[in-house]
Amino acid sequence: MHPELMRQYLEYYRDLGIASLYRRSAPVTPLATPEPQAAESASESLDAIRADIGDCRRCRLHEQRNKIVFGDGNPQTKLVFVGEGPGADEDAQGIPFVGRAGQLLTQMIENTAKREGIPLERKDVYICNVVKCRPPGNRTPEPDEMETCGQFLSRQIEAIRPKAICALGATAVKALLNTKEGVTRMRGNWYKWRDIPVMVTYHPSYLLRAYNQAAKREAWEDLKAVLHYVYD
């Protein structure tokens, strides 16, 4: 209200004898008392994860296996390496890639860290496989071999959530990207598994070939660009 038509109202009402007055306050509204916030889910643990597996027997590779090979290495990694699954050496200790293929990975981690100047060693990482039981004679897992297990491994890495998958080999690159294509033509890429970015080369087993010498440069290549991403 203007200043001069308020003062006319006031000397009005005192004419009249009133002495006082008093402005009505607006109707007071609550403060809205907040919920209580559901507190994020965490996600499950590694180990929730292996117990949820248990004894697995959902598929047929649990016939002939004699361990299932879980993963190994630092549930707190920014990385992760997928595999294919277990071979005889794997199976018989229940860990992954600590046979010839596996004891070339680590070199692969540990020598390009080194050279690289990044302080890793392969307890650093976390590996795992698609499948977690040895398909027999090493044979290439069949697709609903690869479905059962694989919302196991997609559990591992939401559990982990690292900054970088690296995917080793055809299997662990149609698993983790749904596609046929080849890993020739898709290694030194990167790709994403829902929000994490995916760096695809060779599975160590075709570098141990003679005739893959070539292919031994291009993954020393990948794995020192999927290195310094995760750690630089």
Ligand code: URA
Second form
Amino acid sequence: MHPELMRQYLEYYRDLGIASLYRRSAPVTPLATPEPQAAESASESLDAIRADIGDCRRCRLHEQRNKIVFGDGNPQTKLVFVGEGPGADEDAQGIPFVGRAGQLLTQMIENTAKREGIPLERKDVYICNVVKCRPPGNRTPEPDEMETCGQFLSRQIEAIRPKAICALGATAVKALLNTKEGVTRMRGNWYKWRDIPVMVTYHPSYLLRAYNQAAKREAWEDLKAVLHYVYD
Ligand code: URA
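Okay, that was the form predicted alone. Show me the form predicted together with this ligand next.
Expanding to the full complex; the earlier chain stays at the top.
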């Protein structure tokens, strides 16, 4: 097994509360002893992941949050959007992207789809964030908070196995692609999270700022590319 995959399994089992694992000695003939089913498929439901998060206190973000914001949309979708973390409206409602930035994102998805002749509404995609609790004052999540919560994001994406991911802004890019390269340079291009294509684009909050009209046009282009790739 690839060491990175092994590390993810170990982290996953640790989070399930399983403190130690043992490994059977090597099989005499590889075909005679298949790998354990659960570990190999690594597929679990979003409900199971949400249940595992529980009333999470794994990092300091729990201290000031009202609601954990897990994710919203169709678990069978082909397209997942990943933002940064909940804002005030999301923290109050427990649903991602419902404030001003969220309304812009919803409009962008639905208007672009309509204009491109793709029958798609917000409820047909899945939307989530890198961190599930609101960072106080909407600050950027700290690396340790992203690391702690990142395992849940990975598990959500593995549970859904979309055809593509759209990374919204720098925090999503850092979490998914492990790079510090700027969004301005990366946007409009395809990358990979494991084996799943990732389109990078601007975060909708950035687009809300009046001076970002050119960026808005670019984000629409990015979204158009994602929608055609996924739904054509
Ligand atoms: N910004 C985000 O990154 N996520 C939300 O859910 C809302 C605003």
